[in-house]
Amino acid sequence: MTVTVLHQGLLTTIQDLGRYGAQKYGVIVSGAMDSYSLRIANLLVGNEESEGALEVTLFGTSLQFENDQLIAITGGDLAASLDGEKAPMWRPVLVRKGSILTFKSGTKGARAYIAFAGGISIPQAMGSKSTYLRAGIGGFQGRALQKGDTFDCGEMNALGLSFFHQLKARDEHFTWSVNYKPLLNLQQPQTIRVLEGTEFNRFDEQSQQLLFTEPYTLTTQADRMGYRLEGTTQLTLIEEFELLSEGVTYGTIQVPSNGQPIILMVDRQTTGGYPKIGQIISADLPSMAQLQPTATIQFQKVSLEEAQTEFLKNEWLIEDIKRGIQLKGQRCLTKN
């Protein structure tokens, strides 16, 4: 089963859940910016949660299907259309041979994910299909997709085939869909929950308060490596100090010399030398990834225990979604 890229859009890459075990060599984890959407897209077509899928950024991407295929579209609403009609999201979708899928513009959220039943047939690089653009590793020849590229999909498993055949027999879309709202916030402005960073107490009292009381604007300098924010008041240290580079992670909030925060995203460097005032909790990273430039952000301080509770709650929600999808598939098999 083959897919052809008619237009690459702003940025379309192949991503999975990341490349682990190589940061000690300076190779970042990378992976999907919004891991919840990628995982659910894969579950909807019968794949493993960690399978590679397409990450579409904001607008312009157009794909043509050379065979009948089962897909799922999740994440931000980028006004996806299938042969000119609005494409269903958060459910399995049958795409007919010759059909064209187009993403017009980011109406809500910044990134959409397309999973293909059977996965994308490309080799792994260092244990992952994720594209690390700056190093040219993984994905489709280590780069973003371009016009004229083609890629193949693998063989569907039993769950994918059950949805595929049921949709063919119905000749219409499923009426059910996954409720993503308990997991993912696509609204703007948005409140993002944060833990104190390792250098939080090195900032003066006013800066500590400002981080959680002042709204910040996401600037246009926002990509898979980092988000630059802009506030009305600079964050300042009690006194200047030398900080050796140390490990950073997805969601680390650093403050450079200009006093305006930078949030490190999935394609961040492995170490950083700026003071770390905060750390976005894991449960809010997918929502953070869906913010568009110029969005307003309000940070909310939480405890480590609260962050752990939110993480576990979301993992349980995804497990419930997985069981629900499997039950739908079993009912399709019974009907067939």
Second form
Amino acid sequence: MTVTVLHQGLLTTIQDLGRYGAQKYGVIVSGAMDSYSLRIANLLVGNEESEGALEVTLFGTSLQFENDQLIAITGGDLAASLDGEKAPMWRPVLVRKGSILTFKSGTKGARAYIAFAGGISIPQAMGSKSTYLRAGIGGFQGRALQKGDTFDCGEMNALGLSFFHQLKARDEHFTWSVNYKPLLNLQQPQTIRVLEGTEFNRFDEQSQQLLFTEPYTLTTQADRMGYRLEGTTQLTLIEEFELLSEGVTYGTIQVPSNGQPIILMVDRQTTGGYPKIGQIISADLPSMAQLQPTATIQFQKVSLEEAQTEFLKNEWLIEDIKRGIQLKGQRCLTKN
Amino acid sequence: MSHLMKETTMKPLGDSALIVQLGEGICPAIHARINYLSMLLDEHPFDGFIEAVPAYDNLTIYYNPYSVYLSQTNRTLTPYQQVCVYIEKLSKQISEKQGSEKRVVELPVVYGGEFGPDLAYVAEYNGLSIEEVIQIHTENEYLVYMIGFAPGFPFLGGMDERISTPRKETPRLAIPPGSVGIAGKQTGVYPLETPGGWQIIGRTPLDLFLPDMSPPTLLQSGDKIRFVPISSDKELKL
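If the structure you just shared is the form predicted on its own, then what does the corresponding form predicted in complex with its partner chain look like?
After this comes the whole thing, all chains and molecules, with the earlier chain placed first.
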């Protein structure tokens, strides 16, 4: 169950749902930028949804499989090909011994996830397999994958085995796939829903309106730590004030004194001292994570009640997807 | 400058976190109450509680709204409201009792030159000489209020306002590990290379982040520290 990295591409790291419990020591959460896609990739191969998987950024990554292996590819469409043919996404896929999986370019979205049945066999660091690049801990030796790296996969569970044997017997890919569209928007430009931030009222009236009317451009300074945005007008405070540093979270929109917003992403610092004008709702963070630099973003104001309702709705959708996948697995079992 | 609030106030930080305010400003008494509430939460977590991060005058509580929803018997409340009710109740148990004896940690620092590129600006901004800034920065004992921003980064109270300086307008993209900085009325040390907007006045050779240890940081909330000037950059082993 060994996988070899032929080309590392732009940035490929091992991520799970993040490292929690040590933010009070300043240890960042990390984890998958698009957590919905990571969870579904794991569910499709029978793993726990929190298992570690590969996060592939935009293009250039290429892997070779030393054994027959069940995998699932989800997230952005990065023109994945399997031995030269289009690799199916959002379903369990059997990869044959010696096969090569390549991600050519970001067709739609920015990040793809590859889950391996049985998970990736690496030790956890501080309770998580996520790679924390700046501190050099977690993931594959605390760093991004490089050409020549190899890693092993664990033992498949019953659901993984059922897909594995069914695919071996039929000798072609499954025709069914998970409908991700209610959970994830891969279109550009995109409308992103936002709550008023904790310092929203410290900004002048014009800035409060601009946030929700002006289109913003995602600059090339956009990585796992944060997205720097650019608008035509600066966001300004009613009066300057020095904010004490305090907790921030994924999707916090902070405004440094140059007046251009920064969105905090998964590798964000645990605390921040810039005024927070807004907060992206959790349900839209995976779609946000899939934007490519130069994309246009339009913010739309919603209430906390709506945001939490959307959060719950998406959890129910994932529950439904999980049940659906289990049923497919049971059908395979009965056919065998 | 600071005052305790007997009432706890809460405000949402998005749909999966909230901030509990227990006072306003930098003050050891407020800090003690925040650490107390943080300890109470660790001992009596609610369903859906993820973790809590103490700051100077507030505590940020991270939660999973779905788990909170599932734990509700009364579903007329939103997950946010449900957590607020819980915290309101829990915060009534905060006692004014002082914590145990504080330990004092000494941090050696090379001030100025290539290790402290903003030292001259801090001096100029405050109408002081460079030597005066160093003297003022090293003569006080500082209380570690919180660890944040980067692993092991201490936010310290007790800095003399004569050397306070605003953050840089645009954050630097990379600040070397060990850098000692000033931002407004705060001072702190960078454990890892990160971007940041603080004015950098010096550098320490000590490691602040110890990922293989538990807890994983040299300094913890509640410690006291003292900066000790060292002159030789050989001591930095850079």
